[in-house]
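Starting off, we have a lone chain in the form predicted on its own, written out as structure tokens.
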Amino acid sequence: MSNIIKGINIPLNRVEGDLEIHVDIADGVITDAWSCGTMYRGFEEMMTGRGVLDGLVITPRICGICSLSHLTAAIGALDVLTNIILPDNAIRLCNLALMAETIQSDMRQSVLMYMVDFANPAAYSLHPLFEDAFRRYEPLKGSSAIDTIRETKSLVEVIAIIGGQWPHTSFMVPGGVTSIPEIHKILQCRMIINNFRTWYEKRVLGCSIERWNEVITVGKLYEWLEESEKHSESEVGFFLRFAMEAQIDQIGRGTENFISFGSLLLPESTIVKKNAGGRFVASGFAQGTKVELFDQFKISEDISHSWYHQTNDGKALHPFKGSTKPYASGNSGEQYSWAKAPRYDGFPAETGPLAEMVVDESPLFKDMINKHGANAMIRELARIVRPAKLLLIMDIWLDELMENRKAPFYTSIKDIADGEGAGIIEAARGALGHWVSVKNGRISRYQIITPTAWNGSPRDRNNIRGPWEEALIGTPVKNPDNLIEAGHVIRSFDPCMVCSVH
């Protein structure tokens, strides 16, 4: 006779906000799962008929994390608007503050929300790796916890010497950005960053962040793994062994659709490579490993499991086109979430460092991804070795800086014409964007879909579950009473519920 417990209520902590967790489990193995943003915030609403800029100092506090990435994403659509061609000095600014807000972010999730598991006793005391992971991760007091919240720390100072403040600043403005750093200025950043690039290459890599490019198949990951002692003792190698002996890379496969709406542009004197998009994180749409170029016109939103006023009979909207009417009733029946369920061409899509790699097509996740399938493990690899990839553009940027130093960062608006327009880039969890219809110099509509959306929305008109609760489906439970697998898998897609439930 079967096993089985309906209904187990996880409630996650560590996921910035307010996240339940509902399954059904048979046998030891979850079978079914609902993911509930139990929080209404109303940003949406609140933005309708106020002034066209009100959305530039309103909309970043929607995260406290990742303040800066809406910040860039409210610009960008009211850039559309002007249809302003912006000045590569201000471009490059831009771009360096972003990109370290998302590094930090990727390494105090790795570290400090996801990493720290590894140092539960009532989990992993039998884990032949425990007392190791202990003596890195235990909360406030790990060696590696400790270091990463000091290098984090000075990192973000990047964005105060070129936004005067984080979080929530203020220094981009439709048209640019309202200064440039001092030149000595511009010498403390390249001297945080490089002092960063040191800890990251010495703590986290083991190795120089050339050697780990070199790192482009299945194989070679192992090869590298058993190279030396210091590869296997970073932060990656660490990672990679407890991870695999404690079969996480067996859990949290997912929907295996993956969506990049693409993010850093370039300046028109740059030396960076132009990816797909035009921009240097590369924007597209993939099933399993292929990828097709991204139409912006191919998203919608589905609020038929949500707790929203059901429009338009049900169908999903674009966001132009969407609406945020709250309602819930208390029965309402199939509706369990204050989070949309944003979808492409229909399908659910996972977002994030992940889906980054897939769509850039880099060898080795492409390669990981087609031999085992996606899984929490890769998930999480992807985002602790991201920075490896924008620590060397940073380097670029900086020192395109220095030499434009002159060049102007800030092209005058008059007024921005009604009209829509659309701000999309990848902030640190992954796609986000923000869409402003103006009428008659107010907001008419607001709309904004956040990665979280993406990868924790509830089902859709379909019943087709969003991806973090079918990266659920088929995992183990060793324990009903800690379901740290469960953690596992959601953790590793990095939630941000304040930001679903905006």
Second form
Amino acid sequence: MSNIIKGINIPLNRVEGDLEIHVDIADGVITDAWSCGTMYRGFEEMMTGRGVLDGLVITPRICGICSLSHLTAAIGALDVLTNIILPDNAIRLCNLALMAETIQSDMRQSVLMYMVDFANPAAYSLHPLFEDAFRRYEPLKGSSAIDTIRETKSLVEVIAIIGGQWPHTSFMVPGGVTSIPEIHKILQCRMIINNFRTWYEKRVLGCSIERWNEVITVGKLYEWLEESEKHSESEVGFFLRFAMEAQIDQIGRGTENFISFGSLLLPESTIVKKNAGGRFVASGFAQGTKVELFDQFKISEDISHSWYHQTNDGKALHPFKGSTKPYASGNSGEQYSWAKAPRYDGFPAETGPLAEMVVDESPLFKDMINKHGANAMIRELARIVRPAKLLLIMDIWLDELMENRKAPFYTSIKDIADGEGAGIIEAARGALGHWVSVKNGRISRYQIITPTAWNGSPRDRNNIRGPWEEALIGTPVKNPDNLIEAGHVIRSFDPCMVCSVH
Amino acid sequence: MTTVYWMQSGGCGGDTYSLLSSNILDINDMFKNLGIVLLWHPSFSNISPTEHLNMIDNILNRTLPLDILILEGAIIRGPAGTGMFDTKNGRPKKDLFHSLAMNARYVVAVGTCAAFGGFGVDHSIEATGLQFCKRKREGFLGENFTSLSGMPVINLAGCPCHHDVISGTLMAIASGVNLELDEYQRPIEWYGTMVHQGCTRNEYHEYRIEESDFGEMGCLFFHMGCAGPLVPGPCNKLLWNGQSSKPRAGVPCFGCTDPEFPRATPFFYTPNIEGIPLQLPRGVNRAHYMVYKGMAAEAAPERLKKRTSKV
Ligand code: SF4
Ligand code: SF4
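After the form predicted on its own, can we look at the form predicted together with its partner chain?
Below: every chain and molecule of the assembly, starting with the one above.
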């Protein structure tokens, strides 16, 4: 007889907010899963009727770890309405700040929130690398944890130099940015970034970014890992060795639909190359590794399983038409989450660094997916190595900023016309959009779809599971009191529940 | 040894990320120095859910002494007082917080959401702060609440709260120093001066060199909605991330330490009558201020009018 446990409820922390998952388990394997965002904060409701610039102050407060991403999306929506060409320096400063935030988030999530599980004795005391893992990742005490806190703290100084503080500044305004740092401050940014890069290459990669960029196939990844102790002992090397031994590469496949909204506008004059969608980070939608062009009008949000009033007969709506009216029905019935269910062309899709890599046609990650399919290990790997891609470009934009320091950083905007605008970008966790309608100079509708809404989406009206619900199916469970494997799967998506339930 | 239990509710986690930028020492060194044991933090702890539940039981039956209970984020009471907009295992999280608060030596509200309700006080989530709801002393724990030490809730206002204020408060409590509080229970140590104090634009303010559009280099008080002279806080004294502050970077202060944050009127705009702000710097006499500002503008030196300083 098979051993079936139905509907156990697991609270999950280190997910920036509140998440519980309900799972059915049969013979030690997860057979079904429901993802429940358990808090509602009501930001979309709050925005209605407010001044047109108020989104720049209020929406960053949705999320403490990616507040600049929300600011960037909010300003992107207004830029559609003002329809001006932003000064190059404004674009450079916004991009630099946003990249610093993304790298900060990638490193903190990887070390403080993901790898910290490897230091959990209840789960891994028998793992051959446990002692080393404990030395590295013990909460706030492990050597890698301490390094990560120190290095990311210094990196976010770049944002404070550009925008006054982090988190929660509002230095991006319609027409540009509110100031340009003095010369010595720009030079200081360069030093901070150089220092960070030195640490990242030495400790995280164990090699130069250039050497890492030669790793373009699965085969070359194994070669790299065995090539030197520096590689195998680096965070990336250690992560791979620990994860393979713990079989994290065998779990968490997911939908294998990937979405990236694209990000980082290019200044008119720059040596950095455009990607699909005209920005530095490409936009696109992929099934497997087959990428197609992205069209924001194919997005809709389904609320059939979310705790909201079922307007429009429960039919999915584009966010320019969507509404958010909370309705807590408790745990009975169909509805089980405060997150809505975003769909692209009707499909659920995962988003985040791995999706960016696929849509950006990264040879390594495409090869990994083509050979073995997506899994929790490569999803996390994409996050740990993404800074390698960003750090090089930060350098270039800093140089260009220095060369053009006297050029404008702001163009005066007197009025913002009524209308509709969408600000769609890539936050650290993936696709983020703000859809804003302005009427009589006031905000009349504000809809936000966050990365975690994509990844942690509940079912839609066709009963199709969201990406991490799907990724949980088939995950083994060694100890039902401590679902560490399920935790690995979900945390590989870098959940941010405060964002998704805004 | 000082034990700390950190709970999050209706908030964004921003105060936690602020704390990671602590200038005093990195948090790991600081905790070590002060003998602080972080029993639980939702973003960092790696114990299993069962171990966590046991820990809560032990706090509630007082076999595990809890020195400092920190709440980040507002208490969510909606809908209709049930708290079902924020649950843990199907039960309102506010109830769990309440039982912990009854067993803590100190209760600290970190951030404006926890202190005064912040976002969502006037909306369906029925947010409230721990001892205050906006300006009224009628928050979640009630006006007469005191923790086991005899102190009321300590309100570390700000959105987020400045990192060194959080560190400094932990330092004070762990060192047995009692902090003196203002009328909204904010420690006078950090909330005894205005945000305006220490801003690099003070000289512009003094001579009324006003910024009326972004990026102009001037004081942001008269047109751009800067609340620096209206609300208390150390942003321009302690600086953010060891570097700067919003007004220094040309972003108006949004008044985030005020019990009424976020204000109802639009940001980036100063409500005014004939160029004089409706709300004047805290405590000034309107008639005297008008005369003084008129004269100050007349007395402004050329170098300031021409904004040659570029700072
Ligand atoms: S006070 Fe501000 S920073 Fe703190 S939880 Fe609330 S919104 Fe976030
Ligand atoms: S910008 Fe704000 S904080 Fe700075 S001097 Fe003017 S009023 Fe004061």
